[in-house]
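Just one chain follows, in the form predicted on its own, and it is written as structure tokens.
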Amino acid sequence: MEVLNLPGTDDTPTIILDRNNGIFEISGRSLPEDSAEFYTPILEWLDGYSNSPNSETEFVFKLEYFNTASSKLILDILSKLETIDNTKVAWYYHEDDEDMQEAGNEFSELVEVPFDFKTY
């Protein structure tokens, strides 16, 4: 399976989806002009990955900020993770960023995937 590696910009997060090395990470800022278009390759990659996932998957979110349109797509990603056995989410947030901590808490209540909250 191909590695999906999208470098981040001021408006889009860095995406690394690498099953061979067990790296599944979205980090940075997410304010793409067209969130649906930006996140489509990620959702498609996860569809393929879900057919033959690793024995364990830890999906890392290290987002500094995301807009409302991105939040819908993040929820779509989390919903796909629900279908993959032995998956957990590592939700990172800056120690003093209550908004990002709260966003993670809200997402964790909407999906059946264990969340591990970590500060950095």
Second form
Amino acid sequence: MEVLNLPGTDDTPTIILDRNNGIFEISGRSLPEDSAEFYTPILEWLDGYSNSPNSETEFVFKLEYFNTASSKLILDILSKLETIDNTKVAWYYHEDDEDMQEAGNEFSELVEVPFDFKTY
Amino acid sequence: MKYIYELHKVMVARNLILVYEGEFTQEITKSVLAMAERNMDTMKEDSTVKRKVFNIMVECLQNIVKHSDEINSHSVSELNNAIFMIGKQDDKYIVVSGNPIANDKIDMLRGKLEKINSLDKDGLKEHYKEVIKNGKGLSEKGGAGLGFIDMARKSGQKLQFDFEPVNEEISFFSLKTVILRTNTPD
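Go ahead and give the structure of the form predicted together with the partner chain, now that the form predicted on its own is out.
Expanding to the full complex; the earlier chain stays at the top.
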């Protein structure tokens, strides 16, 4: 399965989806003009991955900022992760960023995936 | 040339640190954000306040971008221009936008905003979760229907709004969000 590696820009996050190295990470800022279009390849990659996933998957969210249109797509990613056995989410937030911590909390209440909260 | 001085005086009197009037695109959104961020960095603004202002600016600007083409069919093109401003006072930032909207959208917008303003912190959280969970994906415009809710949550203040009639088809929609620079109430 191919590695999905999208370098971040000033309005899109860095994406690394690499099953062989066990790296599943989204980081940076997410405020694309068309969030549905930006997230489509990520959701498609996850569809493929969910057919034969690794024995364990840790999906890292290390977002500095995301807009509300992206939040809907983040929920779509989490919903896909819900269907993959032995998946957990590592939700990183800057230590003084209560809003990002709260956002992670809310997502964790919306899906049946265990969340680990970590500061950076 | 007197209008230059007049405009300058208004900006100073109202503590406006940034005003943009014209066409709104994603590229312009990014430029406006970058300018405001630089300004807050230079002023060594508190990082929590900076994040909240940034957050509210994005939702506000992207709202304008998403909806700016809706009234193209209606007459004069200058009417499609919008305005965006940031004001800074000792105790607060003010993010203001103004854009033309079709009159038949007023009731829907007013309803959304009044509902949001009727909710307290926990009510807004529940409303947010309800919309993100039950919303039928993104709208045709790519909006999640969450922008105003998020602005109200991040600011912790009521959203102020007004509809000024322009003509039979169009009104000018103004929206003002306040971000306190002192500790926000919990």
